[in-house]
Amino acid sequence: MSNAATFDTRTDTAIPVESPLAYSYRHSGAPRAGSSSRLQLRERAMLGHLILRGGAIVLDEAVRDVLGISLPGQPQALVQDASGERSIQWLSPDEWLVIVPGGEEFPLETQLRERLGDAHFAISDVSGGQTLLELSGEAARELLMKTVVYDVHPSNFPVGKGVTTVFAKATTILRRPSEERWELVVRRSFADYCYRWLLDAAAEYDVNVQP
């Protein structure tokens, strides 16, 4: 066990809190589209949002004994669990993000911590300064398309790739966990420029927003 000072950082359940979005939905709306939608918006919230440094194989034994997955095997690759709802991206040679449902973190970061020991690594619970928006639908890609300068054609953004881009003028992460998903990891701060910035683009599509 590593004598790094943690601490849960999800308050009491008692306390109310907000999503990132919280803001926006009050002072831009949510849109809520009939069956003429050709795009759908959803913002998955307070999930678990860990990232993880240090060498391959010793992350990989440690990782896939404590949540049953392995590390991704190739640059830009994203892996998840047969639920879906826990994955893990890599982002640079020795960085991988890593996603789990909300109030796992805590809890996985302290049985990585056990398990690795003494190894030289790093892990770092971001889940505040994160959230997660989704993209579905017919109009997904060519939303994309107008607002991130990466290629997101199929040949060249297949299932299961995930990248660090630019949106706008922010910088995101932008990952295809299945065929008719599309997932944006934006930093908190950016989160409302996001949202508005989707919003005027979506407007043509009919935009449903699912808060």
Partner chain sequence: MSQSKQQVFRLNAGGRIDRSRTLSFTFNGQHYQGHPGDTLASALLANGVDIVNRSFKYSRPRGIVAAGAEEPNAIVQLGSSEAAQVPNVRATQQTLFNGLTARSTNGWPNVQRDLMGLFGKLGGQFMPPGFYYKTFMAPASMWLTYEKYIRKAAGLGRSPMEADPDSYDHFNQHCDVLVVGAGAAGLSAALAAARSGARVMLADEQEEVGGSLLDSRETLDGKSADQWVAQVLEELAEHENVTLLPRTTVNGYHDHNFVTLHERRTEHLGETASVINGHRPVRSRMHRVRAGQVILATGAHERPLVYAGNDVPGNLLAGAVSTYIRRYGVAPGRKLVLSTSNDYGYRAALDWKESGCEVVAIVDAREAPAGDWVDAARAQGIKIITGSAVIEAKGSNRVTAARVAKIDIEAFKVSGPVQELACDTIASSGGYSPVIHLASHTGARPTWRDDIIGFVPGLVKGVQACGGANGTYALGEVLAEGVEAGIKAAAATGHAAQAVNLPSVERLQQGPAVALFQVPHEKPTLRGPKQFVDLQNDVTAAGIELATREGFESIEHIKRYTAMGFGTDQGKLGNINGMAIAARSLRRSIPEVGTTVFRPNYTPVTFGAIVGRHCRDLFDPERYTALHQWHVERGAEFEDVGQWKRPWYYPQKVNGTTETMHEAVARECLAVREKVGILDASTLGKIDIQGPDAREFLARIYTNKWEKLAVGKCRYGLMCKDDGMVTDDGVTSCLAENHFLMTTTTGGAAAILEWLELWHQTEWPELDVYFSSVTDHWATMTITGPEARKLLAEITDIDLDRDSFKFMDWRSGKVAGVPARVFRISFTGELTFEINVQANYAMHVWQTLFKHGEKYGLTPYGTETMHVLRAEKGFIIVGQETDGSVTPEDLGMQWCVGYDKPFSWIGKRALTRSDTKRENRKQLVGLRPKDPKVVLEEGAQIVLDPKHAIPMPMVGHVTSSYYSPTLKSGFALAVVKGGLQKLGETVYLPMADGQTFEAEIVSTVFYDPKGERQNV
Contents of the next structure:
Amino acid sequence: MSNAATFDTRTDTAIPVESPLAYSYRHSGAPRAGSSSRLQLRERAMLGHLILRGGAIVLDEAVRDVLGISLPGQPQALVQDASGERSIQWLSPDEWLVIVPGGEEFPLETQLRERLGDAHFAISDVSGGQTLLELSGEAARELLMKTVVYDVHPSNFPVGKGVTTVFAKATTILRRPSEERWELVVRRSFADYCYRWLLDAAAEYDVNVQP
Amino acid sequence: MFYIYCPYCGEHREEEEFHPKGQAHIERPKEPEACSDEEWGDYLFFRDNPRGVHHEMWVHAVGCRKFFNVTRHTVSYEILETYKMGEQPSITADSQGPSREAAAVSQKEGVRA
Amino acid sequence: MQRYSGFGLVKHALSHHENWERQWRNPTPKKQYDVIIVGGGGHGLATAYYLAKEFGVKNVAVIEKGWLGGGNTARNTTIVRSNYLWDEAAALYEHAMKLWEGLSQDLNYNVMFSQRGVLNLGHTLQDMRDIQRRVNANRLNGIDGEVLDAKGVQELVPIMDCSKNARYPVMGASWQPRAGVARHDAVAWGYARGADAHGVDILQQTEVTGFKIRDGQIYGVHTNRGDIEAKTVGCVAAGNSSVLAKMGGFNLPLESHPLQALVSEPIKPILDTVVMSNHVHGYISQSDKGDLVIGAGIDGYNGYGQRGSYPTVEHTLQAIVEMFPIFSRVRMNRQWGGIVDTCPDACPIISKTPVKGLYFNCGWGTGGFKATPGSGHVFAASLAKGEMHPIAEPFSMFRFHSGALIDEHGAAGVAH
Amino acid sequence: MSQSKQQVFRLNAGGRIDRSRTLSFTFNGQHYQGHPGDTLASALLANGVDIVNRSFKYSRPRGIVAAGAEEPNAIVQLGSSEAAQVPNVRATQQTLFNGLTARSTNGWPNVQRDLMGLFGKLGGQFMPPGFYYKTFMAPASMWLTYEKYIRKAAGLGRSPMEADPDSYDHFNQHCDVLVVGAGAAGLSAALAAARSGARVMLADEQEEVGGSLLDSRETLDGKSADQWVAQVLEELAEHENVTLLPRTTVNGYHDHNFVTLHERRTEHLGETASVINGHRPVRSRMHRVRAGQVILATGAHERPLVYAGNDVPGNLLAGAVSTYIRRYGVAPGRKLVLSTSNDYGYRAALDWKESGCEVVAIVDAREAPAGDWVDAARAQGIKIITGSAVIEAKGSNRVTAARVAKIDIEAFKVSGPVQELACDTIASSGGYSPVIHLASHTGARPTWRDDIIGFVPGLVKGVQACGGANGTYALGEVLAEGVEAGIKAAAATGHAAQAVNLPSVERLQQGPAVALFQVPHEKPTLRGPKQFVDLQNDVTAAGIELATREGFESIEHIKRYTAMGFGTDQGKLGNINGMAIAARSLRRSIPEVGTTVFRPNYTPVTFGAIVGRHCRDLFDPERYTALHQWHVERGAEFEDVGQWKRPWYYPQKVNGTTETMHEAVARECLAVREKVGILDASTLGKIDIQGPDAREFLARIYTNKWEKLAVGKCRYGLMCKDDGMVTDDGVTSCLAENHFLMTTTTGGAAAILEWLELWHQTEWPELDVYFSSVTDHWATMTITGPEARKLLAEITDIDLDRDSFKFMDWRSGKVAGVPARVFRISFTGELTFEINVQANYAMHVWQTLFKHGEKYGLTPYGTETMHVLRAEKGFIIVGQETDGSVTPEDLGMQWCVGYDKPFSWIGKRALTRSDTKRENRKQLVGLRPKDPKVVLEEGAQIVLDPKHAIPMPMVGHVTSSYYSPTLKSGFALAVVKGGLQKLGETVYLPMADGQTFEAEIVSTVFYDPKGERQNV
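Can you switch from the form predicted on its own and show the form predicted together with the partner chain instead?
The complete assembly is shown below, putting the previous chain first.
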């Protein structure tokens, strides 16, 4: 075993949770727009987020066995399982972001640790520290151009890509899981700033927010 | 604003994702206690500061978080190469003359409107 | 030297301005001088001026590879203040301040030193602690200054947003009334004219290409106009100091960075003091012509290109509009960059070097312009006597070996 | 008055304006009318407004000179309301809209009758360049007074005094090919690049795309030029990968083909953006473009001729005259004299004649002009006076006549008799200067070309110039160059060339131009009437000559001494003439004198546009913890710590009045010391460290030892830079043999993570260890005080027994039903439990603690109370007790230094440098004011002899100082030279108000020196 401490930070569902945007919804609201909306924003809160670190060679097989997806070895690659609910994204040559349905992260970590044994790797649960915002609608790309410095043109940013880049004065992990959708992973403490930025920048598109 | 090829991400990225971290290839003395004050001061503070080809370290701070090296001309600002930590530059001040832009600028100062 | 005065101006007008003399000569280099100053910026020219005028060394050449005053003297935001934290730095900058106060008359050249006061804003509790510490130290060092609260700041600068709604509300400021701005070009020209009148040869378009060193002692320089001899050489070359040091066979603890500045279009008078904010990160004053003169930050990379990166300009203007929301519709006219030679402790080097007779005055970072007279004066004294002036003594380059740094990052202004 | 009568200079036909609609506007309080398609300048000319401004230095009346970005005079103040004010708008670039309100920026009492003008006339000769350097020196004390009046006279427009109602934004753009300028060259380049499939951006500063083609006399494929423009635009619109940006000025070219574009979105519609669907669109937008290739198709600016009186209203550029006639349907006068050095100037006379007005004469500096347009002028019966020039314009508020004479350019003299031609307009053309501004923004030097009498841009990698920007003016060649540049650029970005058939263009026969920069006058330049070079800054040919006479020989000196080119037009009109005049004075060639290198911006850009959305609430991120809502509801005051908003204190309402900070902090302190308090400590940086070498890594990066820290234990650590100065501190816990959780200061979190990565990646890659930030994952709630255990026990399954869960242990279990890690560490000196839960559960746990805590007097406290409590215990705050010049030894923290660790840890070597091991360094001590009521000022300086004369030697300063409700006295921490040797001694603190406080140097620990309370 890796001789690291594991800790399941989740508990039974009766206990109330607050997403990183809970304050923002109260404070800035969640605009609803009708059919004129050119931009939809949806938070997918409470997912399981793991940071996986190690050499690709060390991790690859274990990840495939446990998660059923192969570890993306190419920079900026994002892979998902068939359902689209589980994904692994390349963050750096020895770092990946794994996002799974909420609650799966601890069993996944445990299985990976068992499978990896004494190899040198690290898994950190960051589920409480970030949230996932989904953008869709015809104006999504234009909104991103206002927001991130990375080139989001389809020729440079096809489906299956993901990058860490500058979001206004914060940072984000930006990914494109499908033709219609973009995903932004933002840090909890910056979430309100990011949310207010997006609402402000997207006002002209009649943004519709699904909390 | 620079457009920097991150050797780890394998693509050009905007300067805003990076932080410059000073001269590259500064090695911490292996035996600090064996250093004189002068040697330790040199390691801490004294730097190459060439007008021309310079090797510097950058970190892809908003990106892969990896440190890497950049060979850059400090007058033309042209980036001649980037290479991973632990690698050596293939372009040095000795291996190539000043670039065309640098030569132009080093001529007499002209008008700044 | 033709004396300047209002009366003289009238006299010349009547003769259609046909009788104005050159402000400085364009001499042919001599073979030998007592002292060579390398670098014809404000500091170098001031050094030559004081050498000739105060210390009796008149056989002096100033060697400038371009045109005099064409480096950072011509590219800075002209702020003059002396409210530095540490005793050593305070002594140096206050020495300069006292010289500033009589400089126009001394030079018979109006350098337009305008003591309109400088505010250094505090936006956090730690900012205010630092401000109190600095102002208390200034006071005990005989330097004017007071700590203002937000209300006091608002009274001085009614157009600034001092409300609690700001992202980083103004909590107070240090206020140095004797501080202000001066006309940068006039400083170089005034010193050049004064030095020239005392017999100093100012050699423009002359580039030092090497030093003549024998047995560890300097005896001259190679230039693109031939060799010139002198047993004492003082280098005052700002951003190019490292390049010169390399010619002398040693390194300096310097990095040359781009430092950007910008101006708005001229507008009617609206800002009567200098406002600086480390925390929100911008500083601003208004020139006599009406331009808002705005200092941007230092770019983190080395650069001799006299330009920096655009985001630095963006961040600076964000800070200015945060402090002065009414300037949102004012327009930026021009931006430019200088090359600042920065030391690890944000203090200069005024020092002997491993080469006997070769002295360096460099590393001023963002603090160069305001120190011009003081820097020139103490450097001249040191060159004349062969021993460092007591005010210059702590600024030895060897402090980076002993560890006796003078860390002025807090007071060195925005760019740090 | 009927409309047509009002617009007396409006032509009945022609131009690209819509005469069927009328727009009203006011200028200097007078009401006028214009048409859609007008600029403010064309509308003013149509209404016969001659004087648009007063000049900067001499207050001379000035009129419109140009039709574009090079206009120096028509600088106006826009805006009918305070908030909508815009200073310094160039009337030639301001589209007319209904209700536009503009004023001249100078002139008192008004621009027509200006008193300063009198002063200028009388005093002008006393104001040569640099006059202010030569006077106003005596007495020294008067400069501020003189300056006040100088300042008043300066400036152009004024700043609004209210906040901007408009907003702005940025687009981050990326493209293969950016084409700057959509005239003939730019359109053909964009077309060629687009056809090859490249991502193309095409930006043009004008209201309408097409550049000079919009007022061209030439035909393409037999069609009028504007028809060809329309056809190209149609095709470009079909290409999905083409972004066309009209009203967009490319204002800055930066390194590596980063280009800034300023797109005006609403300025052509109104003074503020109007609300559409409840949303106010942005006033303007910056496009931050990273381009693979840049094509500069920026055209050329016409040079005026420099002759006496050339600033009197009615003196215009020849090209501008054509533009006003052909594009705006305005003839800016009735009787024209044209003075030219080239064939292009003839166009103005032809257009003028065709518009039905009188051409008095064409005055050509060349002895034998020949070319198609010269022939056309002759055919029209226009009188051509050769070998001559307009040497002086007569008139004060409007040109009344032109004085014309034979000139000898070589000898620089008037060589024949002078004749006076009555006229109201003088158009001049001295040839064209390529617009090289952008190319020189990154330092590239332009090159002088004698054949075109102008500079062409120096180009860096990835940039091309074509058309007028490259000194190519013949339309056919311009189109061909554009296509070639487009193909080349597309190919360089991996897009293969596609055929582009060039339209057929009639080839004009043109004679060579002559270089004429200053027209000689009968009198020498210094004695003659003023010949203006830079109209905005009132720089004259005489001024330039005088500057050279005074020894200003470098062009940069000349410019600075005279202020040439420093206006808002940045010398677009005058710089080349000025350099040529300087060159003649200095008897040098133009390239010897120097080249012109322009700086961004090409034309001025609103601060707001550069700021974009990064203002007001979005100026800088505010970072919140998971408990922020609670703190807000509880009425907390917040402290900015880095980007975090941390509760500073929680003022309560007592009997209707809100507590002061002092009262609230006293209450919070006592609650902790006597009962139990709670702090939201979530902002502390948290770094998850895993790997077999984690422990070794910690030993290298921290000053103290880590080899024996057991699983389940925590330890305080101190971090230095390699210069031996303290840089961060925090508690690190051993979670498992290969697993540690490091905490950092709130402000230091990101920097420390990068610091760890730096050492790992660059020096010690062989160590097997990984670092990940978990700061935001955990919420941290600190409960501290004598009742902390009882409170926690109610809601946890963790055994809190003092013997099984000791001080500096951590345990995991459930708190309020939520999995938690609880750390028994203390920053207050009291019994403390730091509860860490996944942040999404934080609010539940926090509220549960309060539900159970009420009976124990649970009190939330903020950072101020935290600071008081830790200071009572002598615990440092990095950044408050330290300032980058303080070693662990200076802090008296030798207990936290592992001198004998095998690896020479970061910072160790520096501690034995001569200065760091010297005696009498400043050391951290406690200060007890002699008067317990006194709370010393933080930052107060400490002296040993308060009677010493100024400068008074200082031995240290107060770093932290508070009133302690527990000690019932003020107390402080300070650094004092040799302080640890001075315990018990008295020091003095002289204050600004003249008071001097006395204090005794004491231990840094003021409360519970044995540390019993945290161990209970």
